[in-house]
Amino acid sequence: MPEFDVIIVGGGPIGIACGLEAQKKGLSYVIIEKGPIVNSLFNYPINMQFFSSSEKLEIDGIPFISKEAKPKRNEALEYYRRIVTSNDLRIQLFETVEKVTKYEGLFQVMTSKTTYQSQNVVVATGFYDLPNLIQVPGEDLPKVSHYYKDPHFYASQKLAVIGASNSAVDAALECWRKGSEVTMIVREPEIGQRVKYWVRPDIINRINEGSIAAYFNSNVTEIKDTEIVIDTPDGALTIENDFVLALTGYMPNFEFLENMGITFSDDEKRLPTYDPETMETNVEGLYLAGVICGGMETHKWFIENSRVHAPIIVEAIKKKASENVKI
């Protein structure tokens, strides 16, 4: 059974940062990623542009050069891929962690391919894999997606976009510009304040001029094969519809964390228990890194403010190992 000083679950930017730090500090490690390198970023929309500037997406002080101040998805993929390959990071791709258990001070990490063993585990899995479902009849129809990739697919179609976050606004604008008839259904009274500042005026203007229809303070109550039903302040409304993009956000895999023994706050935020000084959870030797630390507050942690988790965690592991040797 392969054994390491630390096993890192998740090969996104923060998982990669943890691997780099472990490698620099002489720890044996392996990064386990269920998809390609930076799987979540790979699944972002084709034309997505980051809110953060390139220097704020840098890890380990490695320069990130982009054509514009705010890089696009393809540039980020190139940057993180080159870091992995040029530093010869040990990363197992397309391998899913299925279970993590602890026995006599050692973690057993069972994956779709093998089992690993380690005294320390870092969970850096993000939250992009589980969408927040809207829980209405018809949500499971083939025409409904919780992920948006390419506007070309929706050209000349009647498209409903549910939500008003960055992803929803980007999808609505891009698809409208490719010839979709776009309708936005927004639970709030306005477009979200966290929408990228250079994009928000664009969507507001398109709505005001009537190019994109929008129903505020509204919810989809049913999705049918060729229609959707909307509950609006003026009553129920049924409109023709070909496709639905339910871009209502995502959440961490709480079940996966709970099965490892991690506890959470009792409120709707579901904040995981960890020491901010070390990032160690209530389970000794089990650490959290990146956006997963925010529970349901998925807007709290980003690459730019959680990349510091890597040196914090590795330093904590090294310190604990040193103290054990002294004892």
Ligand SMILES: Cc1cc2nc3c(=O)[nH]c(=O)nc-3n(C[C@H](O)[C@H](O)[C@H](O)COP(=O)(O)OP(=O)(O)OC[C@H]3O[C@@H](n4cnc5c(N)ncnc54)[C@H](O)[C@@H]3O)c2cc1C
Second form
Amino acid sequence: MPEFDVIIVGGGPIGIACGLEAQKKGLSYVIIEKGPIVNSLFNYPINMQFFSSSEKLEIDGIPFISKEAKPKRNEALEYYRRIVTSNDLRIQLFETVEKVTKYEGLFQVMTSKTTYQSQNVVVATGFYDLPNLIQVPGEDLPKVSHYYKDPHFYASQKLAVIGASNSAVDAALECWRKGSEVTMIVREPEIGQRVKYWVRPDIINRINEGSIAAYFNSNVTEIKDTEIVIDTPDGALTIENDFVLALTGYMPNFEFLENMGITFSDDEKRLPTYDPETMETNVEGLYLAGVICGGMETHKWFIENSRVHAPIIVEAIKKKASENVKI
Ligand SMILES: Cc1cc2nc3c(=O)[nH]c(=O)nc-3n(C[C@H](O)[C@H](O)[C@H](O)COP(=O)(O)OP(=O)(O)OC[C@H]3O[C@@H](n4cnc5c(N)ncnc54)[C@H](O)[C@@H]3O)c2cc1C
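Now that we've seen the form predicted alone, could you pull up the form predicted together with this ligand?
What follows is the entire complex, opening with the chain shown before.
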């Protein structure tokens, strides 16, 4: 059974940063990714533009050259893919980590293909895999999706967009511009304050002029084949509908982390337990990296401010290894 100094679960930007740092510092490592390189970014909307400028998305100081200051999804795919290939990083793709256990000081990492052993494990699995469900009848209908990809699909269709965050606003505007009849259903009294400042006026103007319909302080209570039911401040309303984009955010796979022994704050934030000096969790040798560190506060960490986790973790692993040698 192959044994490593460190196994990195997740081949997103931060998992890749951890692999690159481990390689640079001479640790034996492998990155295990259940999809393609930077799978989450691959699943982002095809026209998505990052709110960060490209230098803020760089890892290990490797220049990220993009056409505009804020790169597009495809440019980010290219950038992270080239880091993997040009550094010949050790990454297993389309292999899912199913279970991580610890026995006599060594981690057993069981995947969909095999089992590995390692002294340390870094979990950098992000939060994009599990959507926050709205828990209403009809949410499982094929016309409903929690992931937005391409506006063309919704052209000339009656589209309901649930949510008021960046993803929902981007989807509503793009689809309206491609000829969808868009209706937004927003739980709050207004469009989110965290919506990109250069986009927020656009959506507010489209709503005020009536191009995009919007129900505030409202909730979808049922989704049917050809219509949806909305609970508005003026009472229940049924409108015709072809498709629903429920862009209500995502959450980490808490069960996966709990099964490893990681503990969490017992409030709605469900913050995982880790030492910010080393990113080590309450399980010795088990580290967290990237956006997963925010628990339900998925807006707290992003590439810009979590890429530093890589050098912190590798330094901590090396320091501990040298201390163990001295004993
Ligand atoms: C629409 C959108 C726009 C954004 N814009 C920005 C921005 O402008 N600037 C910024 O800094 N951040 C931005 N972010 C946030 C940023 O993209 C993510 O936070 C980033 O992807 C985090 O990197 P990560 O490596 O921590 O997690 P991810 O990129 O989510 O990577 C986790 C990886 O782990 C893999 N994985 C999960 N479970 C397993 C398993 N069991 N076994 C194997 N592999 C597994 C996944 O397939 C995935 O590839 C944006 C996010 C979204 C959704």
